[in-house]
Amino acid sequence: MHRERPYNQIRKTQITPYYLEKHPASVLIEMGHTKVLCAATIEEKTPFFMKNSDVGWITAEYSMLPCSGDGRNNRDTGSHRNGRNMEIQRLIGRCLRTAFNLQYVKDLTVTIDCDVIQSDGGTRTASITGAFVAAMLAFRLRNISSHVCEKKIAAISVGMVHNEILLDLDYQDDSQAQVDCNIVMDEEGRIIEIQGTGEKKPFTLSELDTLLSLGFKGIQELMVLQEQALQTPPPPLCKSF
């Protein structure tokens, strides 16, 4: 099946804040047919391993709801903890943990759920944009000063399907991937973490640094969403943390 989209276009991306009434530090992102929920949530302690530490702590939360994709996954509880969702979550809290001054939250820990609802592709980048502005209006709601924000993030996924470079990948690109990567970036493009592999081929130099400027463009294209959603007004009675 032929890709509609042009080689370096993103899919159709909206990021809609304050998504739940109840927990409004949340955001629903949808990237193409990819839905992913992530929810802040602040809490008056740290990890045993922060004690008497001068700063909090960031981590995130990552699963796939048992019907998100084409038939049933069984829920990631208890000891049947998926490993790639526990490898996903890291990735999203060592990123969240970068773009954040863990002094201004000093005996807080602040947890990000990202929760996929509908997967298409490209969830785990979908889940660190959407994470960051959760995050920020957790922070906002919680009147913690803006110079907890050191920078901006955003991730995006590139690769390399039928030797043609492509941005974005859906499901359908990536499961032809020769080459499939995930690029984490701050908005000065700075590398704050690359996943990726030549799955059927290996790839070059020259080739790696026209994905990572692929990737760069598509991630100021989601920083633009990131800020409209974060200069968006909280809904009337909105309760702060």
Contents of the next structure:
Number of protein chains: 6
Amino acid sequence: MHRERPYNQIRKTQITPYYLEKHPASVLIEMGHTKVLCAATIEEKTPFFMKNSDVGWITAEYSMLPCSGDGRNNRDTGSHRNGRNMEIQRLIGRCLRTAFNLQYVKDLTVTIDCDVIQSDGGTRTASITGAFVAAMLAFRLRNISSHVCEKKIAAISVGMVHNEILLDLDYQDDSQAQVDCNIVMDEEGRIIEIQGTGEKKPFTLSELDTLLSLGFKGIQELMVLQEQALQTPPPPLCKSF
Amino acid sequence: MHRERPYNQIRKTQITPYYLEKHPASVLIEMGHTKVLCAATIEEKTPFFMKNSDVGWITAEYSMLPCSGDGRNNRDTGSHRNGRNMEIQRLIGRCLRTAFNLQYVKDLTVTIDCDVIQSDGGTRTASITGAFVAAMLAFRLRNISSHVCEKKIAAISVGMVHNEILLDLDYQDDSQAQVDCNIVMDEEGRIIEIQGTGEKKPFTLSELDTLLSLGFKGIQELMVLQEQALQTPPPPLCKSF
Amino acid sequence: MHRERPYNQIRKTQITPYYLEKHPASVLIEMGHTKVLCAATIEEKTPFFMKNSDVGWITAEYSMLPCSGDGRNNRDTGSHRNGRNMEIQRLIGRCLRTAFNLQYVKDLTVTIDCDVIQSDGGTRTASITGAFVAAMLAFRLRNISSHVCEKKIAAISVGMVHNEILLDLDYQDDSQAQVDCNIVMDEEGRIIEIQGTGEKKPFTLSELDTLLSLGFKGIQELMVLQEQALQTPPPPLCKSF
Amino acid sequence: MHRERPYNQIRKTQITPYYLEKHPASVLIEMGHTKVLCAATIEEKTPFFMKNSDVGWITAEYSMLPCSGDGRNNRDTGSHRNGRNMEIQRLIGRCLRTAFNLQYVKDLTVTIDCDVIQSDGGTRTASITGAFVAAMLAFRLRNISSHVCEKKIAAISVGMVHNEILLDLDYQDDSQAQVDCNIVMDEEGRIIEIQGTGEKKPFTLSELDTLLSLGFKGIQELMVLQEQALQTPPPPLCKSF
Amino acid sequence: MHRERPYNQIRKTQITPYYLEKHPASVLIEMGHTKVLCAATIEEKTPFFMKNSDVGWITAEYSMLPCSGDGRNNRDTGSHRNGRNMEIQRLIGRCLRTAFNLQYVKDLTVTIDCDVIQSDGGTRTASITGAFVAAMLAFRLRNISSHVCEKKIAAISVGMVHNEILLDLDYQDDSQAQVDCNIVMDEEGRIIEIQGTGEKKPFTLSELDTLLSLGFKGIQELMVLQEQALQTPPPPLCKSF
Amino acid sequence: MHRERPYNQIRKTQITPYYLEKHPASVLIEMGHTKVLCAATIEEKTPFFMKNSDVGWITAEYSMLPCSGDGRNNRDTGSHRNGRNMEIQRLIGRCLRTAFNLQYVKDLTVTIDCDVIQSDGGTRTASITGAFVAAMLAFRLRNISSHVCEKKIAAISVGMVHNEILLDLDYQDDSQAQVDCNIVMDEEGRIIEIQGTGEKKPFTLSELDTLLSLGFKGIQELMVLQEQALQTPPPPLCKSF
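If the structure you just shared is the form predicted alone, then what does the corresponding form predicted together with a further copy of the same chain look like?
Up next: the whole complex, starting with the chain shown before.
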């Protein structure tokens, strides 16, 4: 049995703020062997579908380095965009837009790049958890009012493996999962987004309730780490930008 | 108030089997003004990642005609694939693969094309409901054992509009929805897939339970219509292919 | 012998105006098993090469649904555009621009989408015949002067199969044709466009004359059906747009 | 009046065989200021749709150098293929396949590249006329039986400008043309392909007959030049390939 | 031994100015069997990264015709741009921008198209040598001050084959080269750009010095030919543009 | 003056081998603020142009994360490949193929991914220096003979800023450089590849000699660090792959 953690324990997690010296609105989030670099950029532009609007826009991009997992994956260049990547970055963007009040970023576009350096399961949920912190750093470094944050969000996966309920699936868990569920919640345990799939076994409403309660436990622990990262003072020469 | 249906009633729905004379494994599913043409094709090939496997493959493609909705949308040609379309067709394919036992389509690829002729909300769930019937017709016309079907599936949307719970959102409902949830279930009400998003209002576990129960009511009604379509005898000259 | 029609008879043809409830400037044209959905959209924009011009623009797009014919064809997505589709949509646009006086659509772009639902030969000529009606509906719904129409146009195919001259080739005729000729004419039998190819047998000027006269017979019959469709009153709630 | 030629005279035309020293199955065809380089390549392969066939394949590619005309045109790279180019190269390939018996090129693909060095109208017809010679050279250099040629073909444009009938339109003629007609014929004046468009004035059958007769006069003159080019002995070191 | 030239002699070279009648700012440069058509176009636009700048822009495009070499190469269309072509056109553009003072082309973009008609080695250096002349012709035809030219540039290849040093490698030399070095210099022998690669044998600084001195000899000879081309008066009807 | 290093000193450099736990043939190379992740993958395949060859293939891919520098750069997805990236990855691949004897990788393809995490100048030379180590680790972990290495290689930039010669330019140096030269050498100071450009000032042979000598000093220092990284024993659980 590869999994030594109890069923209800998240992997060892670390969120390092100001990770990139030249782009301080960035964090490295590590959950076990999964490592994602999240960097937020604020630009004075808005997409064409937001022209003449009184709110700004938040979007995300998600990509995996070719050697981030076992073996090697082709880069997502050329004309055939990777459907999984597009699905994940749409999810990240949607969640971030729920967390923040877009009136505070009028005439601006916030782009959150989530690049997977090493992948061992749970990269989309780690991306959301890290992206929230990176966006907060970007707002602070640009002196945008803290009221921009309407709710705190974090994300975790839950699932069922061999008929047992598990929190925070790593790659090996995930590849055997009967049920796989990604949950994004706010600090009160309300659901921002849920994506659950019973690939190998349909699941009941009662099982779903148990999974969601377990997920909230993990999300609360992640929110403590997010808060610690946000309390870290910026490095000395980090100037607002 | 545009909505005249009770909160717990699906739109007028019709599933027309054998819709295309030259491609009889096809259905037109109409839910209110939403009309989706679902056509299944079985080809003697397997994708490269299934080589030397003892199971076959089921996949889906989803697209909207440019004038299917209000205004006009550009076609999904050229190099920038539409992320929403890719996300939806991945969902359809995943659900269909759960419904069927892929050992019965060894060395084959089943492609379900879901083309939206007219769009008024709920096109992805209508696609899944119609695609299941189209796939069943294709298996039957090719004399594949009925054991290929492991579970029946259908899909419906549920949501919250103005703090009220609604079944089967049309476009106008959807554009005002606080919570939007797409549900795919089997005939026993077990969840195959759930995608819920609290774009304008995070939702509680209790609200989610209510939504899921309401969804199952709609799915049961759709399954009756699926069954009627499958009981319809093929047109006289429709030969197996 | 599959063909039961006399050599000089068109297939059973029906033109249904206002086909899409959400996009009433649309027709379904059915010629035998061939079914094409033609929808016209008028937008307040002009292409870059028409900037500062005192006339507007009419263009067309043509595509076939993947299961419209026998077997299945790949969608025309990705980077390799289908040359046949591009050739056909250029033809449709060119003919439509001849039919209408572009001064009446100054600052506007009219796009005619021709989507083949079922294909059994003659889809490009059916598209032109249907597109003319769809454009007329669009002009009327937008209250553009009826003087926009300079000439009525319709299109038909003629050809030679087994050394015999035939009107309105279906797919089976077409696949055996020695000569294949697509004709677009106005109501006086003058040629708007002719595309003739002697793939299996070069043809003489005298044969061409016979083909063109036969074509005009078919075109006159189609123009009666176009006129009937245009006389049909719009559905009650169809508002100008 | 820019045109000094009589209405029924083609431009000064020259066909230089063996134009490329490193690729001798090539000709430069010059008609007035229009210059097209046509080069034929025979490769031991067949396209996927000709697998297991007892005939080979002939195809063409057509492109214009960016500075071939007035001003500068963007190259046809990137994902938006130029529709006009695709239409023209489909035409060239279709005509060449009519001229030759594909049984003599079994298991081979003949590609004719037609690259416009300078463009002054009539590039598509000059391409066909030159491509026929380039293909003949390629067959001869590879010692393919002369029976491969079933019929000789050449092409010319005819049209109507200011209500007058003209042979071989140059760019200035073409930009004012009411009727523009590209004709491909065999040595007996039979039509291989006709593409006529009445962009500014629909035309009658009688006018079409006159245009076609005039076209045959030009085609006969071009066929003399084709024959002279084919009689030219290859340069000393030109080895079969 | 195929090479009959002494090691320090360039191939027979000819630079024909005003090569295209419809685009007179063009030259054909021939070095042995290598033939490159270089054409300069000046347009009133600047790329987005030069907006609000007080200088203009010079850029280049490089491409080979499919039959320019032995065999046939696919065109650089579609989504996979040819890396070699991009590298070469970046080099040409960079060198040209060094030769000219961009203040004299404020608000303008100069594009130099280098199209290889026949390729026998040294196409990138021939392109640079020809592009310089084409740009000079364009400036003169548009009456831009001759001060735009800050330094004259020309380019040549040098290399080592069978441990011997050679000037101006043709294709056969190049395919056997141990060391291959492309040099761009000004009239005083100063280096504008050097790209040297020891694909089969690393080379010493001392060898590099010898190569560079030999290169300067060739560049001086090319500059005489450039000057002669620039002294050629324009053809009678060539108007400034 | 931002630069505190002496003119002939490289930045603080660190090469961390086995950087990715799931892909141990990887190094992180840090030179000042520049950080590049180099990972080597060996796959049992060869590109089409190496079929039936008795040697294998080594290739490279180079990319920058969007937030690696100041501001944000768009990802290199879609159809317009980034010319700079393609040029750099071609350079890396060419140098690596010179360092190794491809007979030892017969039937294999070695891909070196160089991903820039943070960019502060010199990323292409850091990539080459790191890629050499990553390739060596990959060969060792797969038990390929050490004879595969024919020569050690490393790379550094040199240049001239304000008429002074400098070793190892960072971004600020580079943006002011008159001369910029990337050098790849073997352990004896012989040149594998040189790419020098006098963007703002052409340079003499004598200056080039000085630059190359200075570069060799830096390369020798980098080779000590490469050797140290290669002496580091693999982590305990790192299995050959």
